[in-house]
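We begin with a single chain expressed as structure tokens, specifically the form predicted together with its partner chain.
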Amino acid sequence: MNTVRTLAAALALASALAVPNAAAARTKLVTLPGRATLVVNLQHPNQSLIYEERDITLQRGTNHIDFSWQGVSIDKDSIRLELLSHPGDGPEASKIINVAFPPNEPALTWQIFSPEARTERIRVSYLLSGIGRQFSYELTVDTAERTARFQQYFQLSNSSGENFDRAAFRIAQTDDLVRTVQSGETRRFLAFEKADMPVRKLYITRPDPYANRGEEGEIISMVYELRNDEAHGLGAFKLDAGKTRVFGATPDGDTIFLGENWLPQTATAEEAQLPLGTVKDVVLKRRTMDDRRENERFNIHRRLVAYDRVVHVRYEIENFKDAESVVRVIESLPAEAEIGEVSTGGVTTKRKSAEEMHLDITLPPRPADATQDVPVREVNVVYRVRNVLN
């Protein structure tokens, strides 16, 4: 047994034959049988799941199978044993009489009860550590900036301290993937691909209205955003979560880094964003026009106790793009306001919730004429508070 440990270095599985008790199955090794199929099941977020089978000879009436590890972390109540070939309660069945721990080494001993000398498939499955895996994406889209192709990919890293030969790597996206994985050993696979993607590209902007950024304009970001349904070639699985890079393809045929960032878990269905960049073609400035109070309470002291807010908010946005463009501007608003007027022609806007408004504001590509100014398109927003106490 000894021996076989340490030729496995990892993981031993070793069959006993009718030996009188698991201290003497450990020190009687009689056949160490090879494995059949190894399956490395990964779908689980972070737990490895590993199953292997292999066939084994039993005596008949009572075996060892002594099962070792070293190196490794195993969750030993993790363990489980099939008997494949023979499985059931009936005569004929093999069966799992019980389990022994011995002390103070990570192996554990099956007896096991065959009712005729014969060759049993059994599969070995358990939790081992050290497998780290993380998925990422490229994003390469068409100079429209209309579609893209996705491309999903899986990174295993094997610090398990076992090496998997040809073992199958199974998660959700793919066909299992037959790979030799030693330990140490840091693998990337693509899990998936979708050419013709369809994406959209959104300018956004959360307006700080206390950053008083003034003549210099709020941040606009670049963002893609792309939806995990079938109408755009996803929809089969949830998207875990991935640093995703995202190219464009160049006139030329070639492609250039856009920039990065993280996609978040993205259920079937869901619509998932990726911020990329500041925009530096489309200006947009916030000016607080007025905030004025109306319908002030008084106290008998001439203190004011209550009143309503009025607030009225001036977006200017200049377009110094060749293209029509769609800004959507995202604005906090305190929960209790009341939406009063707001411009209209190219604008569509959305309460998205108490605290939360969605303008989404079309601009018309700057002139054609480069003599010409860029308009400023200017867009109002009014918002009444009732009841603000003081």
Partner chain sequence: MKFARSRRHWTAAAAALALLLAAPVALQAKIDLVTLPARDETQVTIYKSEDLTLVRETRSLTFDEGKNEIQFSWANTLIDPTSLQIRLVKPSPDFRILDAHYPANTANTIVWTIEAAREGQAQVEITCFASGLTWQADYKAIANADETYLRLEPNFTIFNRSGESFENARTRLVVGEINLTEAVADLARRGIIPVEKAAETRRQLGRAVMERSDMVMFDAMSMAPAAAGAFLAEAKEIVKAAVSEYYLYSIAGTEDLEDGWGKQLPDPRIDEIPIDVSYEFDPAKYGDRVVKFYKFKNNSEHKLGEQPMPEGVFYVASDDGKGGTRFQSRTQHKYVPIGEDYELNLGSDGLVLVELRTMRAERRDLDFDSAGDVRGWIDLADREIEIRNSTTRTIPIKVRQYFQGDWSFDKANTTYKRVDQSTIEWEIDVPPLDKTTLSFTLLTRQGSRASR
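Switch from the form predicted together with its partner chain, shown above, to the form predicted on its own and output its structure.
Only one chain is given; partner chains and other molecules are left out.
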């Protein structure tokens, strides 16, 4: 190992504070026993908080404990020492009476007073750089594409100079993961898994209201949608961003690779979407049937100053798939727009934001008889924008 960090105790046999006429002395350095506990807290994105506990032997009087490091990215201002076995301010407590930083050295020294010779459990904590972490996911969708096995993986890269032997790696997504990760090593762990998680398959399009694609139809993406909440077996923590590989289950029990995309960071109770490319067997054409002014208002000079705008949009949709499909149309609307009418059933509307409306349109499968034409589903939407200034 080309980098070494040591924690050692210098034990004084006598202390002027504890024994009259005796001078405090530092007789030798004694390497501390192995860590009783080692925790690596990875919940901060840039630095890792390390806790390590050890049992040390204290002499009666003043004891010196040295903490030194070489080739390890420790924030020296973050180093803390806690006395666990005999804390407090009473006469029986061990006490930290001084902390010193030797000049130009990666080290510090604590002076600890003990009223008697005994063993003390101590906890040393510090911030450590050089531990990289990232998340990735695997989603395996069942044959009906209604549920999936959701797996979250955690990858840790250790370039800190510190070796972690059976350390408890702490992340929000799971109980502590006890693993050994040496300096210079990268390891990947399964952090969380949920079987039979509900998913929803959608076909999503975002028409440009100022670009008429005509008979060519809109660009439609195939998307798997999941929701980070308790009803979907999630919701205990946010989902960190990460690359996601999507697999599909076949009727004979095998799996096939469907594609991959980047899962955005998803807060609890929010939706996450995984687009996996565009499709041609669902066709949607958007047509503006009417765009007129109503309720025009004029000033005293008979100049138009404001009006209401009424827009009628028609969607013509064909489903060439053998299964029922849901098409989501994401319309960009003025913030003042009001949805006045949706002329057909089987459509749900949701105002996702001030300037975005979602229409989910359910389409039946194509006819089983191949000689029949695929029906065209028409959906008419009318919205009104009030008080448009001229």
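None of the values given here were measured: they were computed from a predicted structure. Residue numbers count along the first chain shown, from 1.
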Revision key, fill the gap. Rigid parts turn between the two forms; the listed option from Glu356, Ile79, Asn41, Leu202 at their hinge is Leu202
